[in-house]
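As a starting point, one isolated chain is supplied in structure tokens, in the form predicted alone.
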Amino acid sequence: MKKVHATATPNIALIKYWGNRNNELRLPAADSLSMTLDRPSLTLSLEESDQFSLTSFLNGEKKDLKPEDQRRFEHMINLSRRYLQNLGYKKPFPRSFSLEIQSAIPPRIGLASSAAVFAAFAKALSTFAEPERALTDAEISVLARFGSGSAARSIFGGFAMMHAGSSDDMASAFASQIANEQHWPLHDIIIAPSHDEKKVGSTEGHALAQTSAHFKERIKQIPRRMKECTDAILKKDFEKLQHMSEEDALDMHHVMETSTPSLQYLTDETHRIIKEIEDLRSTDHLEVLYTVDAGPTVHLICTDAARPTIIDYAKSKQEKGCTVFKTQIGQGAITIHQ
């Protein structure tokens, strides 16, 4: 039987996306832009198997899985095996698959760890619809969409952006690339408090996200910094940068606050992180900023540079008990061997 081997990485969204228009499916509210980090990373086999079966390890140690992990896969193959026939594929899949993940990304803290894991799945899935025609990228996007959201863009490697579409079409979201990750060689040094688990996950939060008197506000305001935050990727605008992907953070988290019930990821550490990088920007005139996605996990994304500095304030944050991942930008989802 065939065997499929296919690894992939988290990334960071810049412009976040939060809350979606049609939930089975993940079509977002709005467009969303990442960068792909280069580690920490995960490994998916894939292989045809009579009965579906899941088995995940992180670090080596297998993980207890519920019932609704495994009815979140299932259901990403049912939406992609309809999504290839309505694409005109006569037999996309096989009846099903097992299923093994080994990861080295601590779940639901904030590091994107299920965008790592139905990116790595959709490209591996990709491969038993090859006989037939290979997939584009934008096509396995799509695939990875209907696990995850933000799946779609770590398909690609660089800076990638999801275009959210308008119709209730399963193709309508789909992700591309802005500019490989040779264009601008960023860091990304991350700073996790703590690895205990959020109470509410992000597929929770974003059917949330429209209780949020602010929400509409907020949607408004995205197709400016998408704009303002893409020039700034082209041109190398860090300053530009800075200032959108802060302002849209903050912002996504007011949204997650004034939500019914609210949610709040963001713990005192998470706080004392980014007043401490404030300061330390403002005496050191670095390059350096801070995003947030949900969970208490600070991203400190910066220039070659400013590395070094980052680096030092992260030591010291680890030896007050934070975890800390050394990252730079990555090359997205790749099927390693067959």
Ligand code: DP6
Given for the second form:
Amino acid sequence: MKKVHATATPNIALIKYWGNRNNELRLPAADSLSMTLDRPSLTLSLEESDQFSLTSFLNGEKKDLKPEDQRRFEHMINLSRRYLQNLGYKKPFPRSFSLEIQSAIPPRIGLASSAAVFAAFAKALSTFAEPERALTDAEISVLARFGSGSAARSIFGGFAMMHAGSSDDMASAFASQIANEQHWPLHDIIIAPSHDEKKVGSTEGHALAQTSAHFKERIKQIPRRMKECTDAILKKDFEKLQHMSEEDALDMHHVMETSTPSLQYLTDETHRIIKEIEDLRSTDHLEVLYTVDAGPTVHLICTDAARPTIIDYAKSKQEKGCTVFKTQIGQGAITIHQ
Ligand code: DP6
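Having gone through the form predicted alone, I am curious about the other one (the form predicted in complex with the named molecule); can you provide its structure?
Below: every chain and molecule of the assembly, starting with the one above.
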């Protein structure tokens, strides 16, 4: 039986994806943009099987999975099969699969573990359709999106964007690369104040976005921020990238906090880190920006020149109980055939 392995890593959004126009198909309400990281990574092994099975290990320890975890993978397989049949594939996949995940990414703390999982899954899955025709990366990103919206961006290395599209066609949202990982060697020093898993996951959160009175205004602002951010990346203009991405991150948290029920992902420690970085930046003129996804974890994106100071700062937080991940821009999901 054919067995495939794929590895993938999280990405950190600079313009955030929050809210869908179609939750079932994960068709986003707006474009988003991110940087793919080089670690922590996970490996997913996929084998043809008569019956679906899923086993997952976190740092070598077997995880207890809920029935809905399994359903999410099966849903992705079903949507992917439908999508490929629409593209003209006669028999894209075998009847079912057995999956094993070996991960080093703590889940549900704002570190995009689901982006890495579903990017690796999409990569591995796509190889089963290869005998009829190899999928393009954009098509693989559609498969990844069926599992997790942000996963579409982790298919690509460097900087990637999600094109939201506007129709209800299942293929209308896909990702593409803006610049590869050699273009601008930025770092992401990640400070996780806590490993407590968040109570409301992104999937449930996206479904609440429309309940915020601020959501419509946010959607209006995204095209401008996307343009400015893309421009900043292409010109390696750190200051511009910092302004756009911080504006967007705080704006997303404003939508979250004004949703019903209100979603509060930022903790006192998150606010403390942001304030300390702002202070450090104003005295030392450092090229560092902060951003926060759906969790208390703070991502400090910085240039080579600013990295030593940010590492020293992160060490001081580590001594106070935070977990630190030292990452940099990475290459995106890859498959290993056997
Ligand atoms: C705040 O991609 O995790 O990290 O599609 O339900 O898996 P699902 O949501 P997910 O949402 C990401 C939210 C975010 C912002 C971002 O990564 O763009």
